[in-house]
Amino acid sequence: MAINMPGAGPDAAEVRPDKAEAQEPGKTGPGGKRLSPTKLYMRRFARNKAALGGLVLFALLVFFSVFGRYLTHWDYMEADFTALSVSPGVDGHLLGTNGAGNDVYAQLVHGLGRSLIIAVTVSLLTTAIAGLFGTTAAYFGGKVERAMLGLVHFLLILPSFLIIALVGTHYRGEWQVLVVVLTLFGWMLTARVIWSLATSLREREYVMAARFMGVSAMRTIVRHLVPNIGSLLIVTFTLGVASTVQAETALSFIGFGVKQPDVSLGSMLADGQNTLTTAPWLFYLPAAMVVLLTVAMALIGDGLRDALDPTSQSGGRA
């Protein structure tokens, strides 16, 4: 995944002098008022209409996953044996039922919530691990750096898909186990990118000054290195949610992810693939949710990248 480095690296130094004053946080805006970095980034993000649309769409999906259950009296595990594979709107089932009599609307609400929990948790953990691992390797350098990079390269060549599939099958699709294995095999590539960027930060004056003043390594990493790649970590987290949703959906679709009685969007797709001609709503409804969720996160990530990148002109001159 190609990721620009907002706010650091060689691109940041190539900002033209005549535009630097308008883009730099803390400088005056068009109205003559001084802008804090947060307000500047929010203003640049708000000018991206596509990103705003993605944010609204994501908020609606979260709202639906949290409060959608109150629009039906059916539970996602409850079966209605008098209404098997009924069409949407029949016998009190808003979106119909599947072959076992489960209410599709209730399962869709629960499945979306389960996929969101897995995606946000995995993306948050992998981003945190990658950020600390990459900056730590860059800070120490030498043998420590070579050993840590060797571990990253070793994990990258492992057949992680087979390991995840075996572990998922052994633990019968428990979503907590899926979070653990997706986290264990999902942080290495991002850590490699962060390390390459952090190697330029370790030579900065403030890092050298912290070394000479006897500041501990962990304090220097957490207080000086990680904050300077914070914008990259935010964008990585956002895009990681979309990629994790796709990974979880793929694993559940082929039977190695979430399994019954629990439900996710991927497991609903797997259940609906055999009834495309007789009950197409069982496949297309969860498929639409997956598409909406990934598109929303992609638009938000693209907007954040433009808003946090001082060299980007797509957000206008804030």
Second form
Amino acid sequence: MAINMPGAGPDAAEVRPDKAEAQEPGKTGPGGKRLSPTKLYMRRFARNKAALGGLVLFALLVFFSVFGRYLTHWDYMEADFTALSVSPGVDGHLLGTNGAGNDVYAQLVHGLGRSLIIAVTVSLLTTAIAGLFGTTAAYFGGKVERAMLGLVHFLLILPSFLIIALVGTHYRGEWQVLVVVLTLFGWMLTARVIWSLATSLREREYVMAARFMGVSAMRTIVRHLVPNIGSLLIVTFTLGVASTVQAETALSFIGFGVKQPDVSLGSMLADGQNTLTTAPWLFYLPAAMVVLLTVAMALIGDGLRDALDPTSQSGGRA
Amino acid sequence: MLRYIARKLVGWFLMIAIATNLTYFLANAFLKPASNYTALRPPRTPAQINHSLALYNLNPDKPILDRWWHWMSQIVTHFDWGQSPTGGSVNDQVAYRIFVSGQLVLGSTVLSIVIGVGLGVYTASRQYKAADRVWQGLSVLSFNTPSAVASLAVVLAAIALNQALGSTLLPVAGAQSPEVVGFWAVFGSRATHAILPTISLTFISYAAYHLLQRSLLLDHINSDYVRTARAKGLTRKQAIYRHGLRTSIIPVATQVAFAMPALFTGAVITETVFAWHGMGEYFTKTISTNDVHGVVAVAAFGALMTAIGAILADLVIVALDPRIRVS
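Okay, that was the form predicted on its own. Show me the form predicted together with its partner chain next.
Whole complex next, starting from this chain.
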């Protein structure tokens, strides 16, 4: 994480627009107009071709998961017993069917949507919890900080994957339960990183000023500390989506995540595992989807990191 | 030095104990060993089921703390980790499986560190050249490939290769052929069976070391002391290896410990795909058969692997970082 720069957050750039502009010598907006931080970040993001590609890919995947079902009249749960394990294109099944006669295209659309929903929700929740937890620990310091960090370290040594599998299988693979357990065991490492960055923020003048002016602790944390690690939170969120997709895929693959009749990319991969040679399309398609999704999120995350980091060199001569 | 190691060992031992005990209570809360008996014909009454479970210290009518005390004292006095709900000894299972998994996990850890750090140095000294970009693209791809996809892709490739050659050069299932006898034959068979799972585990785990090592080395490669070393007459390669790499490899070493749990998760998938009867397969088997004691043993194994990784990482740091003195 190269974003330990206080003042990298959106708020900081807003109060010091000259600094933000100074990042772009000779390349400011037309006629030397003031460049808003958002525009600056967008321009720096767009300069990174890989990140832009990732964003387009991600948009396409979301579009596909939302509107893809209008291309077929098959439902993902419906089984076509006249066409078991047919290859793509046969009998009006766009991408073939699996051994139970489910339309692979319909399942793919639904599974992608399911994986996306789980990943985005979990990542949003873990980032929010980690951000608040890390900054709160850093703000209070002393005993509170030690107790909170102790909790984080304790949770880190627990066999989280095993516990998630235990709980997930107990509730028969309902995806809402999966969201809860993945969130509960997913925020600790981020919280620790955020804490270590926020300790330097604690000593800054505006936080001190707020403290001595009698601003309540919660308000200081939400108004002053969290916005200043905003860029880190955004990057964490993006990369969190990629890692949650991986975790969910792993869980569903070994049968402890999303279960029948619900479908996710991981459970589709598990389906394809047994028919690797006879019906390879059952493996290719979900595998391609899941890799595209995680790679797209990783590229976006890297691009955002470079765009939001004022000292980054990798975005070109900014 | 010995006192330092001893202190670390005690700390890790406590952590393993906490993780194991907590898993015991969680497993008891979420798993229902009685379900192994409900499908039996003729059907059994709940009293009969509980009677059978009581033999294995799994009777749900007995208070959990009593069961825990019995389980704990068995481990402390006899190192007996209990029985599965149908009576198999957990110790027997783990004793066999631990070597299968350890071979896979440790082998691919060593391989991925060597490959990752090597690539990190290679690409960092060629920043923004074609080789750097190609390797980095590949690493971003492999870093974000779920282990299920990686394992199955390796299987597909191996099947295609075997079909093209017309013989089974690389076996895709099992840890060894059942019919081989003799030390060297078994050794050879195990080695060929280990190739594919090791490849797929290494593929998903090397990239983290590569990307980290590259960015860390880039931070150091232009620093004063590397330039001084060059000025004193070392070649660029010598300066990078003796001065740049030595400082920048330290955070990579700490990464190893934290990567262990992820690698173990990867091993669960890999063992499922390649039909290895290791701890990863035991993990899925024990959860789906409501085997409380087996699940706890898996958790203890995972914690032990993490501890070994962390202690090795600490030793490497002590050896590399002249600022750290332990005495």
